[in-house]
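Take a look at this single chain in structure tokens; it is the form predicted on its own.
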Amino acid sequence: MSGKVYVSGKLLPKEQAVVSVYDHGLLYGDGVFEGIRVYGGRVFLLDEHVERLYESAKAIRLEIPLSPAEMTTAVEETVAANGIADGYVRLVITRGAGTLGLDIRRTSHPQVIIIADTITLYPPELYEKGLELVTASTIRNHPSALSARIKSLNYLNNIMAKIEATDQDKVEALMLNHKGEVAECTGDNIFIVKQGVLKTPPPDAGILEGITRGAVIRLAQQDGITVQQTTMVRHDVYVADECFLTGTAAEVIPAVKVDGRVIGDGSPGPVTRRLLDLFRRLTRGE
């Protein structure tokens, strides 16, 4: 059975779900999006994702033609229409069709697109053994040029760093900011553990404040783990006892090597395993 895609008020067969070639989302990456997980038919932390979506839109002066409550309902109805029990939602807002120019005043009818589908995760063995990172030469966008807190449709910054990773047969790359500090990975936030303290870069390091990142911080704090949002450099990652990444698709995944340096003893550590366990209980009741 063909899946259904929500496009500006209508649930359409995915083959008919189209936007104009003059849409500025296509022409210029002018729009915002969210990636959201579905567990057991329940959309995970939907209110937080919707709130961040509207903040991203406000930051780029994009007016979403639905209220947050209407958006929430539209997401839930799209998930139900596709019979998704465990999967992924991609929520996209484009600027709308316009002229071949940058003037947003010449655009109209922003498009709301909701795709609910299954998702391909990292291979299960990576959660058991951990993955290896390399540091990308592509730095994170300068926050004075474009705030990393805006989850925009233009992902070239991340894509170019991802290419560096895949060129070296790695699935993820570490990205530094303009100061040479650790920011995040191409699609995930990064955490390290040092002497029992959980550390992650702060928002002003030029990171997207991940929804999963926030959930893991809360889980750690509830479990009695000290959490610090603190500036880090690559040396801190090299000498960490543990390292893991968080993201909507990745969830909580260990990293055991970076730039050829083994992290800790080269296997997922106890804090990482504990937080992965807590996250799975939260999302799946395991």
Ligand code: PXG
Given for the second form:
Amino acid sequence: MSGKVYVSGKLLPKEQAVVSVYDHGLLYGDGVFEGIRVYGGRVFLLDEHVERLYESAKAIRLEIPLSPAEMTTAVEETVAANGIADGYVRLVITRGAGTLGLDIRRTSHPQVIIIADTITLYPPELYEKGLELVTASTIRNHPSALSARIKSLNYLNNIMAKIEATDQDKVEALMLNHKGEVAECTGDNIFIVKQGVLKTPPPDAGILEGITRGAVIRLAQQDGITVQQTTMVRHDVYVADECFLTGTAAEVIPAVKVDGRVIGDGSPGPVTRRLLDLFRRLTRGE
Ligand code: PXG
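Output the form predicted in complex with this ligand next; the form predicted on its own has already been displayed.
What follows is the entire complex, opening with the chain shown before.
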């Protein structure tokens, strides 16, 4: 990999791609990001990612110094410059360098960073056998403290929950919201299947509205599967017939155990397999 990184208008060699230590993105996690997949040289659902990026930025009063159309072009040019056919784009907008203080008026020049690289995936056998979740004691951020709908550079809420999972040798943690309802996982949305109906928590459960989640909802509906965005609690997951997660990195991945309880018969169910298959066809033409 030649490794060229886009930083505010320039494609720089990796080693020269740097931002200031006074950047509020570093000092305060003050910024927003997107993670996007590239399949067969095409950036997957780029328009939706760009739209979410600008919504996240708007919510934190961050003005991105490019138009959405210019951002789209910059992403495509960075992917091409790195010769990435199948990989991953990390788009980061920081508040920019400022004084040592929270005041956003004392910052200038938000930085636009675009990294196009390969991606480390979950081991293939997890897609066959399914993974095991644990419920984190760390709850998802209260929406009135920091909306989960903002994909911000402040990921400590999710990292704290992820630590709980990895401490127990699990790859993902289930996160509940402040009402004790199921929200999402640390970097993935959650779905269950009960009596043939596909269910997932609604945006007001305090979740990131995943783009993979949206794609899977559309695939299911086109396939004649009933989809409900509905409030659920841990009990609903324990007694579900099937469970799976969706995310840019994970794609569609079955979950077969939660907190030591076996979901369904402990193997990925028919609806999960069908959606995994449809998703692979959508992304890879398989
Ligand atoms: N919930 C949270 C909290 C996330 O961070 C998702 C759900 C799934 O959303 P998408 O739009 O990807 O379907 C995410 C996504 C990374 C990384 O490198 C994290 C995500 C996506 C890509 C990369 O940690 N999170």
